[in-house]
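Only one chain is given next, in C-alpha coordinates, and it is the form predicted on its own.
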Amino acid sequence: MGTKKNYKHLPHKTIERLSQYRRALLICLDNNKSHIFSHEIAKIQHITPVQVRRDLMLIGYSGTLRKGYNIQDLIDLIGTIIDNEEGLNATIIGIGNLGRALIKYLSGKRHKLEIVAGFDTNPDKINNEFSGIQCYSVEQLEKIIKDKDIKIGIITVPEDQTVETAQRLVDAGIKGILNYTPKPVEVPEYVYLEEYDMITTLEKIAFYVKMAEDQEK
(Lines of atoms letter the chains of each structure in order from A and count residues from 1; the text may use other names and numbers.)
(Lines give C-alpha, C1' and ligand atoms only; values in the text may rest on other atoms or scores of the structure.)
Protein backbone atom coordinates (compact mmCIF):
# COMPACT_ATOMS: atom_id res chain seq x y z
CA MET A 1 0.00 0.00 0.00
CA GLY A 2 1.04 3.62 -0.49
CA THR A 3 1.80 6.22 2.15
CA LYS A 4 -0.28 9.24 3.05
CA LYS A 5 2.43 11.70 2.06
CA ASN A 6 1.95 10.70 -1.57
CA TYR A 7 -1.82 10.95 -1.68
CA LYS A 8 -1.94 14.75 -1.88
CA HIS A 9 -0.50 14.49 -5.39
CA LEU A 10 -3.33 12.32 -6.70
CA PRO A 11 -5.17 13.84 -9.70
CA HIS A 12 -8.60 15.30 -8.90
CA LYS A 13 -10.29 12.87 -11.29
CA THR A 14 -8.64 9.93 -9.56
CA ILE A 15 -10.02 11.10 -6.21
CA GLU A 16 -13.50 11.27 -7.77
CA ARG A 17 -13.18 7.77 -9.18
CA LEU A 18 -11.89 6.37 -5.88
CA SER A 19 -15.07 7.61 -4.21
CA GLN A 20 -17.12 5.96 -6.97
CA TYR A 21 -15.13 2.73 -6.65
CA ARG A 22 -15.80 2.61 -2.91
CA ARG A 23 -19.56 3.01 -3.38
CA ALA A 24 -19.56 0.16 -5.91
CA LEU A 25 -17.34 -2.02 -3.72
CA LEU A 26 -19.58 -1.53 -0.70
CA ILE A 27 -22.52 -2.86 -2.73
CA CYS A 28 -20.43 -5.84 -3.81
CA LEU A 29 -19.46 -6.50 -0.20
CA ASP A 30 -23.12 -6.42 0.83
CA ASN A 31 -23.73 -9.08 -1.81
CA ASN A 32 -21.16 -11.34 -0.09
CA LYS A 33 -18.53 -10.84 -2.78
CA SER A 34 -14.97 -10.85 -1.38
CA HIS A 35 -12.79 -10.22 -4.44
CA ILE A 36 -13.18 -8.33 -7.70
CA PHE A 37 -11.24 -7.88 -10.94
CA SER A 38 -10.43 -4.58 -12.62
CA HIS A 39 -12.68 -5.36 -15.58
CA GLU A 40 -15.61 -5.88 -13.19
CA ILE A 41 -15.04 -2.49 -11.53
CA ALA A 42 -14.66 -0.93 -14.98
CA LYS A 43 -17.97 -2.36 -16.15
CA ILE A 44 -19.80 -0.95 -13.11
CA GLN A 45 -18.23 2.50 -13.58
CA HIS A 46 -18.46 2.52 -17.40
CA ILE A 47 -14.73 3.11 -17.82
CA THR A 48 -11.83 0.99 -19.06
CA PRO A 49 -10.01 -1.67 -17.00
CA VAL A 50 -6.79 0.17 -17.83
CA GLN A 51 -8.11 3.29 -16.06
CA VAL A 52 -9.06 1.25 -12.98
CA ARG A 53 -5.63 -0.39 -12.80
CA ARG A 54 -3.91 2.96 -13.29
CA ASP A 55 -5.87 4.54 -10.44
CA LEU A 56 -5.14 1.65 -8.09
CA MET A 57 -1.46 1.70 -9.01
CA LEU A 58 -1.38 5.38 -8.06
CA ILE A 59 -2.51 4.50 -4.54
CA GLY A 60 -0.10 1.58 -4.34
CA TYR A 61 -2.64 -1.24 -4.38
CA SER A 62 -2.41 -4.42 -6.43
CA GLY A 63 -4.44 -7.59 -6.64
CA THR A 64 -3.64 -11.13 -7.72
CA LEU A 65 -4.06 -12.72 -11.12
CA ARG A 66 -6.16 -15.53 -9.67
CA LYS A 67 -8.54 -13.64 -7.35
CA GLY A 68 -8.25 -9.97 -8.29
CA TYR A 69 -8.58 -7.28 -5.61
CA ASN A 70 -9.62 -7.94 -2.03
CA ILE A 71 -12.76 -5.80 -1.71
CA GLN A 72 -12.57 -5.11 2.03
CA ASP A 73 -8.87 -4.21 1.87
CA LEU A 74 -9.49 -1.86 -1.04
CA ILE A 75 -12.43 -0.20 0.73
CA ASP A 76 -10.28 0.30 3.83
CA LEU A 77 -7.41 1.79 1.82
CA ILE A 78 -9.69 4.19 -0.05
CA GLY A 79 -11.10 5.21 3.32
CA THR A 80 -7.64 6.11 4.67
CA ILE A 81 -7.08 8.27 1.59
CA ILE A 82 -10.41 10.08 1.34
CA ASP A 83 -11.73 10.18 4.89
CA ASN A 84 -10.54 12.43 7.70
CA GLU A 85 -9.60 10.22 10.66
CA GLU A 86 -11.59 12.35 13.12
CA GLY A 87 -14.41 12.95 10.65
CA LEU A 88 -15.55 16.22 9.09
CA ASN A 89 -18.70 18.24 9.66
CA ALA A 90 -20.55 19.99 6.85
CA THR A 91 -23.43 22.42 6.54
CA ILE A 92 -25.97 23.35 3.86
CA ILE A 93 -26.85 27.00 3.35
CA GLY A 94 -30.24 27.35 1.69
CA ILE A 95 -32.93 24.91 2.82
CA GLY A 96 -35.07 25.07 -0.30
CA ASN A 97 -36.08 22.06 -2.37
CA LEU A 98 -32.49 21.25 -3.36
CA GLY A 99 -31.09 21.85 0.11
CA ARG A 100 -33.68 19.59 1.73
CA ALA A 101 -33.13 16.90 -0.90
CA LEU A 102 -29.37 16.97 -0.27
CA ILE A 103 -29.82 16.73 3.50
CA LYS A 104 -32.08 13.71 3.07
CA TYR A 105 -29.78 12.07 0.53
CA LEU A 106 -26.54 12.64 2.44
CA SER A 107 -27.88 11.71 5.86
CA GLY A 108 -26.05 8.66 7.17
CA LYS A 109 -24.20 7.99 3.90
CA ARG A 110 -20.71 8.50 5.40
CA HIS A 111 -19.92 8.30 9.11
CA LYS A 112 -16.73 10.31 8.54
CA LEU A 113 -18.60 13.12 6.77
CA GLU A 114 -21.81 14.44 8.29
CA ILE A 115 -24.25 17.26 7.67
CA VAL A 116 -24.67 18.78 11.14
CA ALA A 117 -26.53 22.04 10.45
CA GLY A 118 -28.57 23.95 7.91
CA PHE A 119 -29.09 27.69 7.43
CA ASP A 120 -31.83 29.78 5.87
CA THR A 121 -33.41 33.24 5.99
CA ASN A 122 -37.01 32.00 5.93
CA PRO A 123 -38.61 32.28 9.42
CA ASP A 124 -40.82 29.28 8.60
CA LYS A 125 -37.74 27.07 8.27
CA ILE A 126 -35.58 28.46 11.08
CA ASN A 127 -35.61 26.36 14.28
CA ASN A 128 -37.20 23.43 12.44
CA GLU A 129 -35.57 20.11 11.62
CA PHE A 130 -35.21 18.61 8.16
CA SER A 131 -34.33 14.91 8.06
CA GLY A 132 -33.07 15.31 11.60
CA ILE A 133 -30.89 18.35 10.86
CA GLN A 134 -31.56 21.64 12.66
CA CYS A 135 -32.07 24.73 10.51
CA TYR A 136 -30.58 27.93 11.94
CA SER A 137 -30.86 31.57 10.93
CA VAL A 138 -28.04 32.73 8.68
CA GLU A 139 -27.44 35.40 11.31
CA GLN A 140 -26.04 32.60 13.48
CA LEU A 141 -23.81 31.20 10.74
CA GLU A 142 -20.43 32.21 12.14
CA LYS A 143 -21.28 31.08 15.68
CA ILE A 144 -22.73 27.69 14.70
CA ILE A 145 -19.85 26.94 12.33
CA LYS A 146 -17.41 27.58 15.17
CA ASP A 147 -19.42 25.74 17.82
CA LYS A 148 -19.95 22.65 15.67
CA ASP A 149 -16.45 22.73 14.12
CA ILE A 150 -17.87 22.77 10.59
CA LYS A 151 -15.26 22.63 7.80
CA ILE A 152 -17.37 22.20 4.64
CA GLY A 153 -20.13 24.45 3.30
CA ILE A 154 -22.64 23.47 0.61
CA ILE A 155 -24.31 26.45 -1.07
CA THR A 156 -27.86 26.03 -2.39
CA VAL A 157 -29.10 29.61 -2.01
CA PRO A 158 -30.72 31.77 -4.72
CA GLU A 159 -28.19 32.92 -7.29
CA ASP A 160 -28.12 36.54 -6.12
CA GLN A 161 -27.02 35.42 -2.64
CA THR A 162 -24.20 33.14 -3.76
CA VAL A 163 -21.22 35.49 -3.61
CA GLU A 164 -22.15 36.93 -0.21
CA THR A 165 -22.78 33.44 1.18
CA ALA A 166 -19.43 32.13 -0.05
CA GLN A 167 -17.61 35.09 1.50
CA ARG A 168 -19.34 34.58 4.84
CA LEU A 169 -18.34 30.92 4.81
CA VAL A 170 -14.73 31.81 4.12
CA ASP A 171 -14.74 34.45 6.86
CA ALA A 172 -16.24 31.88 9.25
CA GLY A 173 -13.31 29.52 8.69
CA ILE A 174 -14.79 27.05 6.20
CA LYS A 175 -12.05 25.08 4.36
CA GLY A 176 -14.07 23.58 1.52
CA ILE A 177 -17.08 24.79 -0.47
CA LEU A 178 -19.44 22.99 -2.84
CA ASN A 179 -21.37 25.55 -4.86
CA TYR A 180 -24.59 24.20 -6.39
CA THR A 181 -25.67 27.54 -7.85
CA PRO A 182 -24.94 28.70 -11.43
CA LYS A 183 -23.17 31.80 -10.05
CA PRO A 184 -19.38 31.30 -9.91
CA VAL A 185 -17.49 32.46 -6.84
CA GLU A 186 -13.89 33.21 -5.95
CA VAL A 187 -12.24 31.94 -2.78
CA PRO A 188 -8.72 32.12 -1.33
CA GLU A 189 -6.22 29.44 -2.33
CA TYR A 190 -6.49 27.76 1.06
CA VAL A 191 -10.20 27.04 0.50
CA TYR A 192 -11.00 24.15 -1.84
CA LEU A 193 -13.87 24.99 -4.20
CA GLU A 194 -16.05 22.73 -6.33
CA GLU A 195 -18.78 24.28 -8.48
CA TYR A 196 -21.52 22.04 -9.81
CA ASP A 197 -23.69 23.61 -12.49
CA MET A 198 -26.57 21.26 -13.32
CA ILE A 199 -27.41 23.22 -16.48
CA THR A 200 -23.90 22.75 -17.85
CA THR A 201 -23.98 19.05 -17.00
CA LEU A 202 -27.37 18.62 -18.69
CA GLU A 203 -26.16 20.50 -21.77
CA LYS A 204 -23.12 18.23 -21.93
CA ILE A 205 -25.42 15.20 -21.93
CA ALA A 206 -27.61 16.84 -24.58
CA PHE A 207 -24.53 17.39 -26.78
CA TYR A 208 -23.59 13.70 -26.70
CA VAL A 209 -27.18 12.67 -27.37
CA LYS A 210 -27.20 15.00 -30.38
CA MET A 211 -23.91 13.50 -31.64
CA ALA A 212 -25.33 9.98 -31.30
CA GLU A 213 -28.51 10.91 -33.17
CA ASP A 214 -26.53 12.60 -35.95
CA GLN A 215 -24.54 9.40 -36.44
CA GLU A 216 -27.75 7.41 -36.79
CA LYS A 217 -29.00 9.61 -39.64
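Got the form predicted on its own; any chance of the form predicted together with a further copy of the same chain too?
We keep it simple here and write out only the one chain, dropping partners and molecules.
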Protein backbone atom coordinates (compact mmCIF):
# COMPACT_ATOMS: atom_id res chain seq x y z
CA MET A 1 0.00 0.00 0.00
CA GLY A 2 1.66 3.20 -1.16
CA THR A 3 0.77 6.62 0.16
CA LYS A 4 -1.01 7.64 -3.02
CA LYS A 5 -4.55 6.36 -3.26
CA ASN A 6 -5.52 4.69 -6.47
CA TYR A 7 -8.55 6.66 -7.34
CA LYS A 8 -8.71 4.63 -10.50
CA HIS A 9 -11.07 2.20 -8.83
CA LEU A 10 -13.56 4.73 -7.57
CA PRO A 11 -17.06 3.89 -8.78
CA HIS A 12 -18.25 5.95 -11.72
CA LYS A 13 -21.19 7.17 -9.72
CA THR A 14 -18.92 8.32 -6.95
CA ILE A 15 -16.93 10.42 -9.41
CA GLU A 16 -20.11 12.11 -10.54
CA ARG A 17 -21.18 12.78 -6.98
CA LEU A 18 -17.80 14.16 -6.00
CA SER A 19 -18.19 16.77 -8.70
CA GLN A 20 -21.65 17.55 -7.38
CA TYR A 21 -20.49 17.69 -3.79
CA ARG A 22 -17.83 20.17 -4.73
CA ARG A 23 -20.28 22.46 -6.44
CA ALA A 24 -22.55 22.36 -3.42
CA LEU A 25 -19.62 22.92 -1.08
CA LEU A 26 -18.41 25.94 -3.02
CA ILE A 27 -21.82 27.50 -2.54
CA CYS A 28 -21.75 26.70 1.18
CA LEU A 29 -18.33 28.26 1.47
CA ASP A 30 -19.72 31.46 0.01
CA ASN A 31 -22.28 31.43 2.79
CA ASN A 32 -19.48 31.60 5.34
CA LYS A 33 -19.84 28.10 6.65
CA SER A 34 -16.72 26.23 7.64
CA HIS A 35 -18.13 22.77 8.31
CA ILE A 36 -20.96 20.67 6.97
CA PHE A 37 -22.66 17.42 8.04
CA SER A 38 -23.20 14.44 5.80
CA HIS A 39 -26.94 14.86 6.10
CA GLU A 40 -26.73 18.44 4.90
CA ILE A 41 -24.82 17.45 1.78
CA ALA A 42 -27.26 14.61 1.29
CA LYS A 43 -30.27 16.89 1.43
CA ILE A 44 -28.89 19.16 -1.27
CA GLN A 45 -28.11 16.25 -3.57
CA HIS A 46 -31.28 14.28 -2.93
CA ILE A 47 -29.40 11.27 -1.64
CA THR A 48 -28.86 9.60 1.73
CA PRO A 49 -26.28 10.66 4.33
CA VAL A 50 -24.88 7.13 4.27
CA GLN A 51 -24.04 7.44 0.64
CA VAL A 52 -22.23 10.68 1.27
CA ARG A 53 -20.19 9.17 4.08
CA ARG A 54 -19.42 6.13 2.01
CA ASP A 55 -18.16 8.23 -0.87
CA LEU A 56 -15.98 10.25 1.47
CA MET A 57 -14.70 7.06 3.03
CA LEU A 58 -13.71 5.84 -0.42
CA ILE A 59 -11.62 8.92 -1.04
CA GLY A 60 -10.13 8.63 2.44
CA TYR A 61 -11.48 11.80 3.91
CA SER A 62 -12.32 11.97 7.59
CA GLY A 63 -14.58 14.51 9.17
CA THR A 64 -14.75 15.64 12.73
CA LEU A 65 -17.22 14.07 15.06
CA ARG A 66 -20.08 16.40 15.89
CA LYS A 67 -18.63 19.10 13.67
CA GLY A 68 -18.93 17.42 10.32
CA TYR A 69 -16.59 17.88 7.38
CA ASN A 70 -14.32 20.83 6.83
CA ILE A 71 -15.65 22.35 3.67
CA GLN A 72 -12.44 23.88 2.36
CA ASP A 73 -10.42 20.73 3.02
CA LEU A 74 -12.98 18.61 1.28
CA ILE A 75 -13.11 20.91 -1.73
CA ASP A 76 -9.33 20.71 -1.94
CA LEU A 77 -9.26 16.94 -1.67
CA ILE A 78 -11.93 16.51 -4.32
CA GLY A 79 -9.82 18.81 -6.47
CA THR A 80 -6.75 16.61 -6.16
CA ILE A 81 -8.86 13.66 -7.27
CA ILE A 82 -10.91 14.90 -10.16
CA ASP A 83 -8.87 17.84 -11.41
CA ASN A 84 -5.83 17.53 -13.55
CA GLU A 85 -2.99 19.20 -11.68
CA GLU A 86 -1.78 21.18 -14.67
CA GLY A 87 -5.31 21.99 -15.76
CA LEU A 88 -7.17 20.72 -18.80
CA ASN A 89 -8.24 22.81 -21.74
CA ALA A 90 -11.54 22.40 -23.53
CA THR A 91 -13.24 23.82 -26.59
CA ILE A 92 -16.78 24.17 -27.92
CA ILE A 93 -17.49 23.52 -31.58
CA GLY A 94 -20.59 25.31 -32.82
CA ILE A 95 -21.32 28.66 -31.20
CA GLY A 96 -25.08 28.63 -31.69
CA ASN A 97 -27.74 28.95 -29.01
CA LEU A 98 -26.60 25.92 -27.12
CA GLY A 99 -22.89 26.59 -27.55
CA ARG A 100 -23.26 30.14 -26.26
CA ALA A 101 -25.31 28.99 -23.28
CA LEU A 102 -22.61 26.52 -22.35
CA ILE A 103 -19.74 28.96 -22.89
CA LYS A 104 -21.45 31.56 -20.77
CA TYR A 105 -22.15 29.05 -18.06
CA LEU A 106 -18.64 27.63 -17.95
CA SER A 107 -16.45 30.63 -18.55
CA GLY A 108 -14.46 31.52 -15.49
CA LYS A 109 -16.11 28.85 -13.37
CA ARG A 110 -13.33 26.29 -13.18
CA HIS A 111 -9.68 27.18 -13.22
CA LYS A 112 -8.57 23.59 -13.75
CA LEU A 113 -10.96 23.05 -16.63
CA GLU A 114 -11.05 25.96 -18.96
CA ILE A 115 -12.74 26.70 -22.25
CA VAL A 116 -9.93 28.25 -24.24
CA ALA A 117 -11.50 28.47 -27.70
CA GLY A 118 -14.71 28.21 -29.67
CA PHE A 119 -15.14 27.23 -33.31
CA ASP A 120 -17.76 27.99 -35.92
CA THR A 121 -18.21 28.17 -39.68
CA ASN A 122 -20.32 31.31 -39.67
CA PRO A 123 -18.27 34.43 -40.57
CA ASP A 124 -20.45 36.47 -38.20
CA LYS A 125 -19.20 34.38 -35.31
CA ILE A 126 -15.58 33.93 -36.35
CA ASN A 127 -13.11 36.32 -34.70
CA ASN A 128 -15.67 37.49 -32.19
CA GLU A 129 -15.62 36.83 -28.49
CA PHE A 130 -18.41 35.08 -26.59
CA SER A 131 -18.34 35.45 -22.84
CA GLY A 132 -14.69 36.28 -23.21
CA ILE A 133 -13.87 33.25 -25.33
CA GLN A 134 -12.45 33.75 -28.80
CA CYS A 135 -14.29 32.07 -31.66
CA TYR A 136 -12.12 30.72 -34.47
CA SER A 137 -12.87 29.31 -37.89
CA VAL A 138 -13.14 25.52 -37.94
CA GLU A 139 -10.47 25.60 -40.59
CA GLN A 140 -8.03 26.32 -37.80
CA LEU A 141 -9.33 23.51 -35.61
CA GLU A 142 -6.34 21.20 -35.78
CA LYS A 143 -3.81 23.98 -35.41
CA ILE A 144 -5.42 25.61 -32.41
CA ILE A 145 -6.11 22.35 -30.62
CA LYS A 146 -2.42 21.62 -30.89
CA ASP A 147 -1.22 25.13 -30.04
CA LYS A 148 -3.47 25.49 -27.02
CA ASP A 149 -3.08 21.89 -25.91
CA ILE A 150 -6.83 21.27 -25.90
CA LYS A 151 -7.85 17.88 -24.54
CA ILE A 152 -11.64 18.02 -24.40
CA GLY A 153 -14.12 18.92 -27.14
CA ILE A 154 -17.78 19.79 -26.71
CA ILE A 155 -19.85 19.33 -29.85
CA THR A 156 -22.82 21.64 -30.42
CA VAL A 157 -22.89 21.83 -34.21
CA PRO A 158 -25.95 21.02 -36.32
CA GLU A 159 -26.76 17.34 -36.34
CA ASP A 160 -25.51 16.69 -39.87
CA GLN A 161 -22.10 18.09 -39.00
CA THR A 162 -21.61 15.88 -35.98
CA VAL A 163 -19.78 12.91 -37.42
CA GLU A 164 -17.30 14.97 -39.37
CA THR A 165 -16.67 17.23 -36.41
CA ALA A 166 -16.05 14.29 -34.07
CA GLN A 167 -13.65 12.74 -36.56
CA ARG A 168 -11.66 15.93 -36.86
CA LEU A 169 -11.45 16.26 -33.10
CA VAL A 170 -10.19 12.71 -32.77
CA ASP A 171 -7.66 13.22 -35.55
CA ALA A 172 -6.51 16.41 -33.91
CA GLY A 173 -5.64 14.43 -30.79
CA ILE A 174 -8.51 15.27 -28.47
CA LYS A 175 -8.87 12.87 -25.51
CA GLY A 176 -12.45 13.43 -24.38
CA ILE A 177 -15.63 14.34 -26.23
CA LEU A 178 -18.94 15.59 -24.93
CA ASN A 179 -21.51 15.29 -27.69
CA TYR A 180 -24.68 17.32 -27.24
CA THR A 181 -26.05 16.68 -30.70
CA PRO A 182 -28.69 14.00 -31.20
CA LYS A 183 -26.44 12.12 -33.61
CA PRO A 184 -24.42 9.42 -31.81
CA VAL A 185 -20.76 9.29 -32.77
CA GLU A 186 -18.13 6.58 -32.79
CA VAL A 187 -14.68 7.18 -31.40
CA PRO A 188 -11.63 5.01 -30.77
CA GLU A 189 -11.52 3.42 -27.35
CA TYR A 190 -8.75 5.75 -26.20
CA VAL A 191 -11.10 8.73 -26.47
CA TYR A 192 -13.53 9.08 -23.58
CA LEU A 193 -17.00 9.84 -24.88
CA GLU A 194 -20.15 11.12 -23.21
CA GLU A 195 -23.36 11.90 -25.01
CA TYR A 196 -26.29 13.73 -23.58
CA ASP A 197 -29.70 14.17 -25.08
CA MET A 198 -32.40 16.03 -23.31
CA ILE A 199 -35.10 13.94 -24.94
CA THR A 200 -33.99 10.90 -22.97
CA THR A 201 -34.32 12.83 -19.74
CA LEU A 202 -37.66 14.32 -20.72
CA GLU A 203 -39.14 11.04 -21.85
CA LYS A 204 -37.97 9.41 -18.66
CA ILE A 205 -39.74 12.10 -16.67
CA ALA A 206 -42.83 11.63 -18.83
CA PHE A 207 -42.78 7.91 -18.15
CA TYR A 208 -42.62 8.30 -14.39
CA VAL A 209 -45.25 11.03 -14.41
CA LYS A 210 -47.49 8.68 -16.35
CA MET A 211 -46.78 5.85 -13.90
CA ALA A 212 -47.66 8.08 -10.97
CA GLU A 213 -50.92 9.05 -12.67
CA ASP A 214 -51.82 5.44 -13.38
CA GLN A 215 -51.20 4.71 -9.72
CA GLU A 216 -53.75 7.27 -8.64
CA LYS A 217 -56.53 5.72 -10.62
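Note that the structure is a prediction, hence the values are computed from the model and not measured. Numbering follows the first chain given and starts at 1. Take the two forms, find the largest set of C-alpha atoms that superpose within 1.5 Å, and that set is the rigid core.
Overlaying the rigid core between these two forms leaves the Cα of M211 displaced by 2.5 angstrom.
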